[in-house]
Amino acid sequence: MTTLAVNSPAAVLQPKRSTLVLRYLRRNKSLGFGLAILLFLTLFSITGHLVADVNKLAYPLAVKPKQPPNPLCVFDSTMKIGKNCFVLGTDFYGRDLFAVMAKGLGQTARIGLLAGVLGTLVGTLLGFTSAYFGGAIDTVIRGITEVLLPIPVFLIQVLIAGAIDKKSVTVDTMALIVVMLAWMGPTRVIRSQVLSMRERMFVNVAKLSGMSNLEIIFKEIMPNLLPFLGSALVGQVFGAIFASFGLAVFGLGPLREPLIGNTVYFAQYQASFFNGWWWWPLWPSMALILIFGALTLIMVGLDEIANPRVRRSE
């Protein structure tokens, strides 16, 4: 008789987790491209901090003003960035735009992450509390949310930022202004998700097994909503960066700080295009396109994870 050789389970090699992640990113191209763009911007900011004194060169009167870009100067060993070597040029106020972009990307990311995380946390807390416990708590939270949602958020942010003394406005203050009304959207959406989730069979089984409400929320419902919460967080970061950029373009941000929006504001204020300083608004505009494009692609990619209806198979 012929015997068939059967491989034992131990002989079957399982792919590494990193390999599985790379396979998924290759299939989910939106998420992969979005993360790649964010990685590029992060590496650019880190490199800028390493090769240039951004804490000096990103502020006025640091270098010779109105110098055009000269990226080839970095290949001259006698030239150092910020010392007669202006890779991205300089602006009207004597700031090295390479240092401005390196520091500005970090500060813009700080505003987006701070406002996005706080807004998502508050929205998640209120949404879970309202949907899971219901009753009077649900009525109050839902009522406040429904009343505030129709209000134009950006208009309120402009009024608040305009009422604050410009000397006291910082990057963190700007993030807090943005997050003041950023929790309403996540509260409403997360509440609807939890309302649907709490009626599932596994939640009823958890209640019958004697689990407490907090255990059900953190051990049963929360893990199933993590992809959705990740998508909500990216959306909040997108909205926070967009709002902070809008406030900065109107001159309502911390004007001394090299934010991306502030760079566009000063370039517009000094009529850079009409004066031939085309490189001044070019770099912040390209950075904003990359930031918003990356966040949009990531949201589309995360939607595939959170929404089974649009999920594709291997």
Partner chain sequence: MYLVRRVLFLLFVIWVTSTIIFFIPRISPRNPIRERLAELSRSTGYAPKDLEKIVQAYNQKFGLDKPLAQQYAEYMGSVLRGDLGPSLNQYPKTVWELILEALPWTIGLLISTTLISFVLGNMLGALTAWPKSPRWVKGLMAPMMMLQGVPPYLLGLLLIFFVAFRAKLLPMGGAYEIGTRVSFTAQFIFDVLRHQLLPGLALVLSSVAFWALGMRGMGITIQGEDYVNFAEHKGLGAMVIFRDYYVRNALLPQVTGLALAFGQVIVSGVLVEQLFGLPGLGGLLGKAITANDYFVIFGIAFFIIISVTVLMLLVDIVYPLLDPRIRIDSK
Given for the second form:
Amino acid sequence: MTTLAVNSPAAVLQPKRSTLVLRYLRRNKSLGFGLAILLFLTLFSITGHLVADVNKLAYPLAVKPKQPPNPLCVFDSTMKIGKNCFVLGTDFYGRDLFAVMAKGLGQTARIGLLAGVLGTLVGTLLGFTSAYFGGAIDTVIRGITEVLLPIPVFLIQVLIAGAIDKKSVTVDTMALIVVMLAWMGPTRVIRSQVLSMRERMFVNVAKLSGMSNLEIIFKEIMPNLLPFLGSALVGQVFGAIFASFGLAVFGLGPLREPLIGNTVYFAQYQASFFNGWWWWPLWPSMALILIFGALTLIMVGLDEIANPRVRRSE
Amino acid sequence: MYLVRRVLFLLFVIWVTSTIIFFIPRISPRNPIRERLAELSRSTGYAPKDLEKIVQAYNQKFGLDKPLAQQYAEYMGSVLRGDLGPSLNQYPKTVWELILEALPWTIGLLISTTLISFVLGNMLGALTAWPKSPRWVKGLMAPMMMLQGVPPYLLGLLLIFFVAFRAKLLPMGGAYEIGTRVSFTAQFIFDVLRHQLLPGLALVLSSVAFWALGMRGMGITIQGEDYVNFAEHKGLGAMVIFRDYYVRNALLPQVTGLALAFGQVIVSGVLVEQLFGLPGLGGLLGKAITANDYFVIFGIAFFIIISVTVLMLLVDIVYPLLDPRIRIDSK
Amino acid sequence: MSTPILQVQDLQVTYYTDAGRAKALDNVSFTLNSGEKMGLVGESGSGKSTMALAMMRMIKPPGRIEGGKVIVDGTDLVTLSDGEMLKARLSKIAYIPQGAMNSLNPVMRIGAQMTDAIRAHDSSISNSAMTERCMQSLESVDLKREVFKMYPHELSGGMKQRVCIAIGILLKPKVIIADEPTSALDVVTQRQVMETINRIQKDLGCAVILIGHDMGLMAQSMDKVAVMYAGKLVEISTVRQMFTHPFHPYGQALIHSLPNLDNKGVLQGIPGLAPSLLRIPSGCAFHPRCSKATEKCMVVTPRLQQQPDGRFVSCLLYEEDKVTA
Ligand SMILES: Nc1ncnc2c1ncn2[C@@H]1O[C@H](COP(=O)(O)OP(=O)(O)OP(=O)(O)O)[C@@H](O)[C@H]1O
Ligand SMILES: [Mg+2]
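Now that the form predicted on its own has been shown, please provide the structure of the form predicted together with its partner chain.
Expanding to the full complex; the earlier chain stays at the top.
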């Protein structure tokens, strides 16, 4: 809680807010590092959208493009320097992998954010209701969560995605499939946090001073929950991207879209290593490693804020 | 009393899950039999005129023409009797036969990697949090943090690229050299182990990091505890304190974590098997999903959920033996 | 009386914190004869626990022992090797911790936590002899033998405190330091535990340092009292001297702030705040709060000096005649 004070208006008065944030990120290295990686990926994707016609180049083509598609040219489709220029090469279907990566990062972020925000929202709402009002509502919500929690969610997601007709799966329906079974985590975390906060003095004081339930929730409880919400959100985004990747490995989900997971799938499907297209699965898997690594680092960093006791001793 | 309630709860979980996994594929507009027949006719070039009739016949044979509720009741009944039904795609093999064929591969891979990474990870984590350990051990933490989040599938992909494809040190996939016969000769076993090395490493790397980080968090908390300090006041050596006072306490929550992590371990295992083309449950599930093979999907999912719950129960039983503060009856 | 069993000379400890260097122990010196019991009092943060930990060589980073000697029974603990120090703990000098509630390992039986301590000092002792010694130790602190087989969570707070004492006396140390052994207990249990400590001290004939805030308990069972202020000992005197006629103004303020029937209803405290160890006032550290402070007190640092009646005081009021003489 003490580190939170850094962001409170009183402490920000002297140096600029941005320098304070930067200074904090230097201390909380994992958070800083994670955010830096995400920033890098975002910039890459934006650059890609700017310099290349991603909406054309990222999709399978009947004929390979003749014009050099972007000005950053180094390699040709066989990853040899020169000739037909594609910075990251092309794949078996003739797609420019640079455009695929740029577009795919954006779409992967879309699934992650959509599912992450929705899941956190649902989870928070349920957790709140459950903890704050208690009684029968609590019993029902907690019961459902407890029963669903041991089930390997991914398995069910695979079943749902497999049952849906492939043609009707879009990036957004994919996000919805992921959300359906992913709200239990946040529900549990938020519930236990609200419970412990409800017991603490300040809420009781607020109650005595005649604040309404909503006022108490937004003025007293919410601010203290922020680090936990942040952590839950990042966790959800991670889970969503992981799920979409896992489904892609089984050839499920919106395969037509150049999602990063799908790119890995197709590279595997076409036995890219055997056939000498070694770069094809390399870019997407490195991107995914960066995404997952960054999200994990951010979660570790947020935990440090939420729970100063685990702060590093060094 | 507590255990009885716990068993009832876990049975309930199993029932809920099996209901979910029964209905999802059946609500689907896809019909596995028609798809299979269509595929067959594509590959043989022979298109039977009365395809629909054959589909009907098979539907009837597998009981798929009955109302869903009746199918559900009958199938659950047979599951209770231990019969998971036939495979739609690889008929006349039964689901049990397929699972039993695949199981040794999966169990071998998962149990060995989980054990290795649990032991290794907890040791590493305890050491990184222990103030007296050397600097380079503490330095391992940064890569661990990153590694923890990376799915083994991706690590496996990189391993395939660098170790198998570039350096040609190990095979790129498969369970054994194509053309060899399954036998219990030393040569064959060695060949299998060689093929398991990369998938095993992929699984171990990320879960070692997972356990190490958890243990490290616990370790930092435990270090500040009065009983660790008092142990030093007693003049105990560093090894004894490390073993009896520090690790034993820090390990307790990790054991509980073992059951919870198992679900994730299975998922990772399934994906890695798919990547390396191993004949385990992962490969089987992959095929079943592509073919929408209801019974096999159900069988595998059912089997996984049973193993997860059994493991949870096992932890419930073992934990009180480790932590004297918890008694099974006290809850 | 007898020869000193414990001599502490110029012991210095500094904590190197982010905010600066904190001199938590500044040239602390005193001696204790065997069989003597000394109470150590002082405000929270004055450095009492630090002194105890320094004597055990258990100061951890960011703290460091900067200098001084801790001579127990003729050996200087500060110069021992790490291995020798391990052996010295519990056999020469024992520490009974401040928070006995959490000082026992929750997953080990009491017996195992006693025997591992013996085993660490004597690898040749037989198991039965070891068990027997633990049993005796438990009985001498008025615990039943069954406690040997119990887990910490099965014991009450007072019992845990007794177990800690029983562990402390396992190897019959020459010096026992008890850090607020009674502060978490109710009054009745407090008395019982104090009685136990007193009896054990008599049986073993060791020296005892009792850290605490309860002047009443000190008066009842201690021989000497040492007063600590901002990392320094400012007065060491017998209990009688301390309670009838304290010399140091801080000691006087402490005694006067004790409730008695005369000043009933008035809660007396010492005016001002305890100084931060990071910015210790110049001269005598107590001068900003001292009613008798002179200008000289802001400049000259007093030294701990023996007075004609045998007590030690560190105050310019009593130094003057010597300085001028
Ligand atoms: N690990 C540490 N790091 C930095 N400063 C410390 C540390 N431990 C103690 N100190 C400082 O040393 C001073 C003395 O602390 P100590 O614990 O010895 O006080 P005490 O007299 O035992 O207080 P109490 O009566 O509350 O137990 C305090 O001002 C404290 O801030
Ligand atoms: Mg203290």
